[in-house]
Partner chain sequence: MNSNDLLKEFIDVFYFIVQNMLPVAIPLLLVALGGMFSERSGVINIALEGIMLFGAFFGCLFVYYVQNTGLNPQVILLLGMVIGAISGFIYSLLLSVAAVNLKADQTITGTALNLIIPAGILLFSRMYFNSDGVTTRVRFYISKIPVLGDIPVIGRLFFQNTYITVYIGLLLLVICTIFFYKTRLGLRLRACGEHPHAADSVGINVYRMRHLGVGLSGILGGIGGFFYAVGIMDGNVNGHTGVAGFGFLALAVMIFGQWKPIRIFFAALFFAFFRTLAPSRSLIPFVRDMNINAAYFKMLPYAATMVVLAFTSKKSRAPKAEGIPFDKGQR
Amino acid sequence: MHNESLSKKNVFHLKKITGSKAFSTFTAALLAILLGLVFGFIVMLIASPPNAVPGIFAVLTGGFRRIADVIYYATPIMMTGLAVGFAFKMGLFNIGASGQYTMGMFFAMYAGFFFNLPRGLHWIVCVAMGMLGGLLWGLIPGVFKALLNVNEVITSIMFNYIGMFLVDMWIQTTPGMYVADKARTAYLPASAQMPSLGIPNSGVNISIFIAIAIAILLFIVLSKTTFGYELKATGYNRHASTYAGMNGKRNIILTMAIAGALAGLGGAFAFLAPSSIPGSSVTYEPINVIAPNGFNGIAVALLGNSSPIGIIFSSVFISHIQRGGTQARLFGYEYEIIDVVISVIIYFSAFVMLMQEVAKKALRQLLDSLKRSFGKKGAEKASDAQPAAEIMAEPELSEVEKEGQK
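Now that the sequence is in front of us, could you give the structure of that chain alone in the form predicted alone?
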């Protein structure tokens, strides 16, 4: 009986865990990743059957041989993922993270070239300027949305192009910032570069800790504060939240400004990173191409279900398979195979609710079968114990009845 009650208790706790939102989100993301990898393997199999197995193995394990690079490249897409995910929580689709990222990069680099500050203060001011640049670029679509009800998808995606062309023009026409014969920016001074973690041949720096701290702070703000509750309530139903006394227009503007600031920090973290070559730095080439890290942020946000904590892990995963994709070239595959895998993962992540329902249904069937199994065993034990109980419960004969039997 004790074992039976213990088993039922374990099933109850398992059902409670698997029924939680966090678990269903995790299983949905895991299923999307598995489907994406399977699809990528099929594409590899069609392209070059003999190399498919070692190729997909390189994709899955190549990042482990370049952990420092995985962390370095995960940091900016973590910030753009937070920018997209934070806006999602408000019911806004911030597809303009690329423009905000680029504008943040320009502001940070401008401060690096032209602000003459002490070494310990210079990089901090550059990071703050990057945040300011992204904030201003995110603020504009927010104002259009709040005051004129212009769809933020239209304005933010247009501002990707406007920001990219403006930054490229500003860089090429700013003396001391652009090296014309090399078609790139000059090297940043060492004082403007973020402190390195000291890992050889890598630009990984303290920005990864800042990014994780920001993600945790956002999680606390969204889940534990009145301000976060108001933002989410406005996202669920703008008119109902306004009727309840919340300032919907202000919340929209604040959300887009904060999202822009986060993406701007991503640009600052990417281009203020220290170079592994002494005397050099990360450079930018103004070639009229929208920053891919902004769109990678959309993938990170979808895979992490817009949760700040989930975005930390999804950004590391995306960076991991991207680094592995470079290893797949050794087996004759183009790097674009990773873009295919990530695209499929995004595609399935977009159906996260369907994935959750599928996972819940499968787990529910498993738990019900376990429950029936335990119940059947308990009934069998009860039927086996019944004759013995009847014998134990048989009434004793009186002295008169005993004499009569004799």
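Positions refer to the first chain, counted from 1. The term rigid core refers to the most C-alpha atoms you can superpose between the two forms while keeping them within 1.5 Å. This one's a predicted model, so the numbers in the text were calculated from it and none came from an experiment. Compared with the form predicted in complex with its partner chain:
- A movement of the C-alpha atom of Ala68 falling short of 2 angstroms is seen between these two forms when the two forms are aligned on their rigid core.
Pass me the form predicted in complex with its partner chain as well; I've looked at the form predicted alone already.
Excluded here are partners and other molecules; the one chain stands alone.
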């Protein structure tokens, strides 16, 4: 930039923050969210004009009335988000988190129903079993990719279907697990349910702390270990990392297995949750539908820029607008409005960073032309104006940010 030397003095701190990569990914995420919400609002306007304003308001603020539920529903998508994000770091697109999640759920539930273990130990074994189930289902696309060169996207999608059909069949044919009259699974024994945090009318439980701990652990693995380094290097350039002597095939299989285990934990956390009504539990309905939480994980991972720490926050945000979406029903909108918003957010996340670059370039050109037309004196002003313009672009974003963090 031509005027950098001039403006350096005034805006040193601001530049340092706004110029950093983390900041631009953050604003990119906010921009994607904003565009998603705007699109959702337009859809609401088309669907039912008079209710659109209170409807979008319900989406944005509905979650604040049910913070415990926001946390409760954030936990599984935090895990599927980590499952997608972790594989992303290696350049693998794990669209199979749904299948891994479902498989984890089945393994965890099976252990819940049929393992006779003392209270306090039982749920831990169930969680471990869920992790194992997801791991196995994540391992398959990894093996197909590493040894047979099959694109992991196709494999994951096919195994989403295969896993869903298998689990639904297993559940329906296992006596003791399925209540045919209700077409749902039976209630899990209390010892298999995770310890509740004791907030009334909510299933929020200690799994949120486990999930956050796992996110932090992954952050450390990615930034401080050789494996994490190899993983990221492979993600940047597969050929270069192979040339540097990294075992690409082993790393692919390992990454997918870990990703699967994370999604499997998500499935375990979702269904081992305690119920607010004594004697009941969260149940599953085998209706041959692929678990949506796997796809929500994609949105979570993209918004969090695949960073484990970012994913903690993005999962809470997605969960927040999902709870808000249930409130929008009061105004006649179906819950699917949130699925529309989330998928639009995914769509824009794919190129919002680029849009930002384009916007910055345009701004720079505008300022340069202003500088030229105002002569030399104007140049100094323009250089002052530039950081100001950057600040100017912020208020609309920070409003969203405020709303998100209220």
